[in-house]
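In structure tokens, the next block holds one chain alone, the form predicted alone.
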Amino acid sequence: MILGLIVILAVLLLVLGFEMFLVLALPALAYKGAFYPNIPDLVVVQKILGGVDHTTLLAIPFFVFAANLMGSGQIARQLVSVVKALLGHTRGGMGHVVVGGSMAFGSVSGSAPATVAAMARMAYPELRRSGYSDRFSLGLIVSSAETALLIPPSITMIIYGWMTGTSIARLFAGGLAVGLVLGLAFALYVNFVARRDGIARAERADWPTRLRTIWAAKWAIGMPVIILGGIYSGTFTATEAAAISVVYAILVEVVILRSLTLRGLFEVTEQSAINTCIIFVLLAMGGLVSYFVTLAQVPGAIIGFLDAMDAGWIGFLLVVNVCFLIAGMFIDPNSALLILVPPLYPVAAALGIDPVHFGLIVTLNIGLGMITPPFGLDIFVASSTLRKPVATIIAGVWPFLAVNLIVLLLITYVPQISLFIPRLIFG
């Protein structure tokens, strides 16, 4: 009874719009008091502190800092460019840029709503041109930017590393493969629609063109090939790289380019402080919350229900699958990972699946909820960004739901293609 007046509680907290963090933190409080009164209320502090407290944590606000700074300078504009000019004349033209940039850009900031801004701006206006409808148009470059989850660097895998004490190198080797299975799928439709609706071919760039383009962005292309190139030869880990990412995309935006000034730089900081307040308040309460459910053994109480069922890793796959889409469609990506991976991690562990390709189908599931009607976050971002009705985004979105979900199957039941590269470069 009282357990259920709590998840009541949750709930109402939920619709009526409150702060995430209290909606995780209130009823987590009401457990305790229920529950578990002679906790200490000193512990409840600790676990919440303790939520925050790692140095895994510190790559976060270094890895959203570099992206504020390459989507308010050029380095993202540059990467995009290189994209264009190798891929700009195949059938589908602007469509594979934007599927492409996005990606590239992903490779280099690790937070897809950073890149929902940064390609709106810059691909909408050519994805008009180039005569794709505004439906496919919007719901391209929102779909796109869930790559930027899955291709290394990625916020999502340090949160999940961190939640689960996976080794984020491998995290990232996995979803190097996982993100290019996404954007060839995506690639796939845009090359379908582009001969479903005569889109023209762009002009070709000839060779000196093209390396003229990428002669010019080559400070831009260096950032990739700087982070992913120190992480995978072990030369410093995830949280090194995204200190130098900071100090490399400073150097290069305000004193090589010159395209920040002090003040731009200035209010770029201020912004990612923001942004980074915000994850952090989460994962804080996200420790209390996972404190509980350890408490609770609600991995144990899943695992006697599988159990029962017969479902073995199949059927534990699908209800992960499910638990997660539902998630996606109510609260924020980072608030469907603080709830949900605590109980599921264990059980998955009990079950023997690989905790890399584990980590990848939460990534996957966390980047589908974000593009999925009716509180997709990148929904909003898109619409902010171009001031377009949320109701014209999601009309764009459903097909590439459809290919996210045909992916997210595959990902799921064929595990090699997340383990493969993180055991031909780690064993």
Partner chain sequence: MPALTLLRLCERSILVVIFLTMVALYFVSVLARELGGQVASSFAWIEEAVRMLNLFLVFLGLGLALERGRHVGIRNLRDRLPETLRRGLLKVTDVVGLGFALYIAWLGWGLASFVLGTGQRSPTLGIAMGYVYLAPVAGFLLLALRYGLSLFGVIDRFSDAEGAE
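Let's compare: the form predicted alone is above, so bring in the form predicted in complex with the partner chain.
A lone chain is what you will see next.
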């Protein structure tokens, strides 16, 4: 009864356009007041702090900052022009660039929101110029970023490996395959849309033009070179790489190309700080919500349900996916990971499901949770960096959600996809 009223309150706040952090926080406060009046109220602000005080989240502000610098100056434009010169003549052109670019950026950042921020600033204007619709462009950028969690390195997989004792190297190897399958699925959909909407292909550039474009973009190309080179040579971690990319972007845009004045730098910094703030206040309130979900011991109830169902591994994995989907709609997916894996993993192990396979199903679900409305972190990141209404982005995301669900079913019920590469490498 009281629970029902709290749900109604949440829905009302949501549809009446209250700030999303209020939509998360107020029902959580009501829930605490109704069910846990004896826990000191200080816990509320402690969990708000806890939701943002993770080192693993630090890559987000830095990559948001770097993306804004690149977008306001020359780097983004030059990088896009290089890719266009090389691939602009293919069907789908820019659409594929976004998918490939997200996978490449994901191999660096391991963070889907950071990938959205970077790709949104770089690729959105060009997608629109290529003739793609607003909704499609937004949906593509938001969804492609999911591959960042699957293409190694991936902090989601490291956390899963820690919780379950699964080999992280095996997870990474399997994640590569799953990430590629997901990327391929998005690419196929891009092809379909490009054909359906008659997106024009650019004329094939000749090699002298291509080389001229590449040479003109030499400073911009230094960006991926430095990030990838720095990480894979062991000079810095992924989070530090994010900060280094800011330093490099400032160096190129302000000092070398002079495409950004000091005043411009001030404004971009400030804008990036505000973007960060908008994203993190949601993570903060997400920390509050997931605390109460944990206290309510919801996962225990799920296990009871599973026991009663006795559905075998096929039914079990279906329930797992449904649980993550529902959780992903309302709480921060990383919290869902911490809350749901401990009770579900032993059941999976008992049913003989390979821990790597289960881990990749979970990771894919975490990625999916980033783009499922109403609480989709990547949707909010895109909304905040591109200043687009949340509703427009959600409208663009639906077809990609459908593609994603098909991939999820494929990965869930064809374990060979997840296990092929790990078995090849590690036996």
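Positions refer to the first chain, counted from 1. Worth saying up front: this structure is predicted, and the values here are computed from it rather than measured. Definition used throughout: the rigid core is the maximal C-alpha set that superposes within 1.5 Å between two forms.
With a cut-off of 2 Å and the rigid core superposed, Phe358 has a Cα displacement that falls short of the cut-off between these two forms.
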